[in-house]
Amino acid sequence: MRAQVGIVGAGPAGLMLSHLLHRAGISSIIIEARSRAYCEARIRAGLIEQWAADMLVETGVGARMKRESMVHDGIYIGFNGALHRIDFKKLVGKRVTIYGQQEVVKDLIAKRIADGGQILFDCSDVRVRGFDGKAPKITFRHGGKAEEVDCDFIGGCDGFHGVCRSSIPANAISVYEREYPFGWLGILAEAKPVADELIYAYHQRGFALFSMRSPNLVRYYLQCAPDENPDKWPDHKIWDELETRLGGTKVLSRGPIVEKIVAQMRSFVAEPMRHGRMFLAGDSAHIVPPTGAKGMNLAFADVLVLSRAIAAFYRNGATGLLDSYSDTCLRRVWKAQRFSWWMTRLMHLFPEETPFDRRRQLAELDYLASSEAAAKSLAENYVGLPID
């Protein structure tokens, strides 16, 4: 097989950059190792920057979305039994979208596939060569036959367990990680929505979060332990405590609980983001703890930096673009993981803090409450800053 770009990974980083590369013209092949089902099925968050639920409607594949999505103009901040709305529209001009990632997983699928793109799923053995060179190539196995992929470059878009970032030399590649003493256990619910916004509350028996899925589909998250045991939270126990921790505020309307799950809080970084030919992007390059919602974002982010820098070498042979990929996109990430280590930090609880770090705490989001200052700032970062 032959394409000007390989692409391991069929999440929204792989799927986008595909979609990206075929606009400009550019031919390409993504090679995933789960099946489409199961691609379609991976319930994620799905908080969207404006800047990007833009691209996903001016490039075609935000029709859906624009339909079915929700549209917030801001959060409510819930702290010593009170909310504090964060008016995202009136400080900075801007709103996210609230969109299941496995529905844009959906779209961006169903659109490769309508403009004749090539995604191969179930494959197994996947590794990746040559990146180093000018002719690498990705080898697989698909459908029981040894297959392989020679491209002039390849995307690095398998997510944090991947072979790509694996690939690479160990003295040629730089981690930053910090992992957090405490994991979110996170509920999928068939209720109404408590509120019209998302609400990040500050408790003192930890972090509660509320968001939603649909009219009639809630994702509520408690901090927990990292190895918490979900099984050991019987239904009327979480919404117990979700009441709690949410001060009083609200008093929730109860459903089935249809999912629970623990989802651990990591920040990571793999610096530079490109070696050779085979470039990282969304999350074999970062994660970002959900307190901030970015993981996605930051995929979208990357790949559009990445495709800009391919179609310009394929249009008059330009390579300053790809030169800059990786600093580029490391200016965003590491504002992103500034921005969501300052969310998680100030809206948890530590176990090395002291009775003056809860004051602290409630001192900053008090300032939060009342300075536009402080709120601009916040609602300039979690709508996404500018892209370049």
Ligand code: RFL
Second form
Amino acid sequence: MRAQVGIVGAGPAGLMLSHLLHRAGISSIIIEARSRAYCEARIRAGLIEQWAADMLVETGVGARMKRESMVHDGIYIGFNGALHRIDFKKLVGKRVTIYGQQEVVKDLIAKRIADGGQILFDCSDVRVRGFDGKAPKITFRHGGKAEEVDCDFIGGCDGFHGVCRSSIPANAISVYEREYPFGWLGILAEAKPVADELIYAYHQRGFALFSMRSPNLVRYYLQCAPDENPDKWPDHKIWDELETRLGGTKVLSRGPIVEKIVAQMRSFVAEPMRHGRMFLAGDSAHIVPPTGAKGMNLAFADVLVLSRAIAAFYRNGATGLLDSYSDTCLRRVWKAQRFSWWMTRLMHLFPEETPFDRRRQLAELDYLASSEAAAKSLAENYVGLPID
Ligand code: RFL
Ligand code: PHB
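Form predicted in complex with the named molecule, following the form predicted on its own:
And the full complex, kicking off with our chain again.
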């Protein structure tokens, strides 16, 4: 098999890269380890920054999102038993879109297939080779046969546990990492939303987040131990804990819990995001704790920059944008890292912290709730910083 770009991974990064390349007249093949059904059912992110929602619409994959998503003008911050609203529209003139990552993935897969794109699901033994030279190659097994894709470039879009980053020699990559001493217990439940916008709640028992997917499907998260066993959380205990942490002022509409997961919290950056003719994008290059809702948005930003760079190369042989790809992405990635780390530190209880730190956190929350300058800084970062 031959394509101009071989892409490993059919998550948001790989699918969007393939879609953007197709629009620029560049061929690609996506090699994915999992089945289509698995990729389309994997529940993760829920929040899309305004520029990314605009990109989905402008490039022809946003029609269902426009119909089914919810657009929010702000968020609530909860502490000391009260909610304080941060009004993005008023502060920075932008909004965010609530639409599940798995819905974006479904829409992108459908569009790639309708446009004649090639996505090979259920591949095993995936390896990337030759990216140091001019003839990179992806080898794998598919349908019981050994296969390979010859290409000019490889898009390493295979997430945090993929093969692309780990195929780069260790002495050619620097890793910056922080693990957090807690996780998130996340649930999806068939119940009515408790508020019209997301609630980020600070509480002495730990952080809680209310989010939603539709008028009848809600998503909640509770700060928990990093190795928490979700089976130790019967449904009634989860609802009681959420009600407590959301400040006791809200009576939650309860309903069947259809999913329970424990998510790890990690900050991670691998630099540079390029090795020869292989370009890392999305979670394969960086992970943020979900408190800032940035992961999928960063994946989209990377592949937008990458698709422009590859398009410039095929237009006139220009390599400038390929050469600056890593630096361009990392400047924005590090700002998103800073924001995600700051939101995480602000909202969570850290075991090593003292009563002094709790007072400091409450003062910072009070500052956010009472100062337009502080609220504006949060708003500017939350809705998404500019791409270039
Ligand atoms: P993905 O989605 O992990 O996709 C990688 C794909 O590569 C495949 N793969 C391989 N394929 C072939 N060969 C191999 N050897 C392979 N190894 C792996 C995988 O099967 C998969 O299909 O990475 P990508 O595309 O970079 O996308 C990143 C996002 O998925 C991630 O950043 C977000 O989900 C993070 N995130 C959030 N991001 C947001 O922008 N807004 C949010 O509100 C938000 N909330 C969240 C989140 C992540 C969470 N969890 C579970 C970690 C909330 C949570 C709880
Ligand atoms: C979600 O809806 O899953 C979600 C929303 C905001 C976050 C994290 C997750 O910060």
